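First comes one chain, alone, set out as structure tokens in the form predicted alone.
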Amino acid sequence: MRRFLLWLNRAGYAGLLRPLIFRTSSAQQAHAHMLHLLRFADGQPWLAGLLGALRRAMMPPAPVAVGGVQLEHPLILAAGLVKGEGFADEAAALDAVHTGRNIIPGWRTIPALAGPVEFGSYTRWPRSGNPGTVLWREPATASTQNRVGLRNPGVLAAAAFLAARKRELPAQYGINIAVSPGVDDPDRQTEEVLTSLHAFLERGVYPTWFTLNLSCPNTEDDPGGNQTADLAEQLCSAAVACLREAETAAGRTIPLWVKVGPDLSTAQYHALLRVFAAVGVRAVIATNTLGLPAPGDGALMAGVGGGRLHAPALAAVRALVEERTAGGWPVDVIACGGVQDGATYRDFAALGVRAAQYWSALVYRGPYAAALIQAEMAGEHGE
């Protein structure tokens, strides 16, 4: 049964949706029609709860300690998807939260489709993105690229709406935040990590891990400089302070991860490594969408992920495995680069990856994407 499940998964997304998808609808038609039919799913609970019966019967676990977490599976779902709408202002969020709406679509439902799933990135501050075109696919090299702007409904009104629905929430997830770009004042940018975190810890919204982006290449105003090595080790030493600070309350610990851009010199990638280690990081993932001229408008940068960042996730990786191993640090590295099927997993691995995250394998290989994965990184069916 689960051979041809993964079967039929693997050929009527391949053979039949994605191209009447790809011929139908642009990559952002595609992803505003996936957020109804969310919206739809995640108020059937029966759904969701058939929806993962269907991948535990293809992805058996395959637990994996890391990050100072034990994973019921080695792939995780990167934040990006799972984050919700924007807003111009916290009153117009915490009113809908109030209200009842769904703000953060596939809250419920990719999780039971996906496993471990990433959650935001998140902000102090509610931001309603870039408008115009922001999504697009190139199917030539199975990448996608993106400049929604970080769009989300703000730390306060995602705390709130997580909240209310505690009991409900996946076994497994993590919370990705990240500083408001335009924000730079490390003391600024340490307040509002520490509020984003306290947003969701004070509510006992108490996710499996915390990750904090250093990098937002998907904005007009990426702060890179959260990247160099002094200002990485000021947001995370409060980070990793608050969460211990917290031990108690949830019951156990949650780990920090970060993650980073694919366009450091490998000098900045030992240096943050070393920081990592020193505060107490326990993950680091490598790494976040790669800035390039947006389709069109050479003016414009957009985020590439997918098959054109695997080379420079891979690069990346290899530079931070590299540090780890030279000085015995207690930092995992995770990979999120163009993992699509086993083979691209299988690079990450051979640099001793134990876990990866991925996104665009969604569009190029449909919801079901981490059980073919998981099936062929274990040599079943062919690739």
Ligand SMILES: Cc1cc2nc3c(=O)[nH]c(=O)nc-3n(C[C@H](O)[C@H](O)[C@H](O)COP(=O)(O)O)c2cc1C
Second form
Amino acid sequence: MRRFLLWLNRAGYAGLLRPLIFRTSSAQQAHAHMLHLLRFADGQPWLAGLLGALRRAMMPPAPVAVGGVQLEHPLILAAGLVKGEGFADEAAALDAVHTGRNIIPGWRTIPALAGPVEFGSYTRWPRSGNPGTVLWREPATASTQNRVGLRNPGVLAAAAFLAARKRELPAQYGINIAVSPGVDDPDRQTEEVLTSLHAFLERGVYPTWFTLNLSCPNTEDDPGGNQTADLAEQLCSAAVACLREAETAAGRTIPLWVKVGPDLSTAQYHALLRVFAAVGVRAVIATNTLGLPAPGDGALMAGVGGGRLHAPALAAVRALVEERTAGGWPVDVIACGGVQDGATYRDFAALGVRAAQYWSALVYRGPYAAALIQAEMAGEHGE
Ligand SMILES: Cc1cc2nc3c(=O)[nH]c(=O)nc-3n(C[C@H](O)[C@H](O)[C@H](O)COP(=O)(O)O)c2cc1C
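Moving from the form predicted alone to the form predicted together with this ligand:
All chains and molecules follow, beginning with the one already shown.
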């Protein structure tokens, strides 16, 4: 049964659905259709139950201890899919929550399909994101490119929305927060990080982990700007202290993970890893997308994920693991960049990585990408 379901998914998506989607819709149209479908599916709890049962039938538990948590599976859906609508201001976002609108499409359905999911990124204030075409795909290299621009409803509306569904949230999920692009003053950045964490914690929304996203390459911001050792130390130490204070109320520890970009020097990765260890960050996700000129407009930057990110992400992970091993630091490295099948996962596993995040695999392998990759990781199923 399990093998049949895996085969059906692999063959059905690669042979039928993917060609159909790629032929009939641009990346952006396909994304919009998917969000539309997710909004509908979230309103049907029985459907999430069915989709979750199918996933469990294909994906036996493969528990792994990483970043201070015990994960059900070593594959986590990366931030950027389950994050929600953009709004022009906070009042409009909160209003939408109060009227019962599903402002975070996929909040129920995607965890059923994928298992562990990282929600976000959420910023202190809502953001409408960039106008025009913001999403592309490059099938020849199994890559995606985006300049969505951190479109999201803001931490207060996201927290209010999730708090109203506390009992229905998945058993394991992360929340990814980011500083607003354009806020450069370190003290204001720290204030934003703390306000963002408090927004969730004060409403009793206790994720399995929080991720602080230090790298936003598609917002016309300096992508390396938040990734200096000094600033990372200030932001992360404040966040770790805040999460420690919340332990009693949460009834458990909530670890802090950090997400970095793929374009730092080896020395910079080494310095950051030492900072993370010193302040109590439990895992580093490497990496976010790689900022490159957008298709059709070289003046704009857009973040590349998938196949074209794999080599730079491997180099970043190698540098981080090197320093972790040299110093014996208790900071796990979570891979992210072009994990789309067993072979690309094993490239990271060979460096000592025990868990990975993925995004573009959803586009190229379909909604049960995690189940397919996990089977291939174990060498069970032909790739
Ligand atoms: C459309 C889109 C939106 C994204 N938004 C975010 C985001 O809000 N926060 C974040 O940390 N990463 C975001 N990402 C980056 C992914 O989480 C991931 O780091 C990246 O796509 C690399 O993984 P992949 O090679 O498996 O695609 C986004 C990616 C895509 C394609």
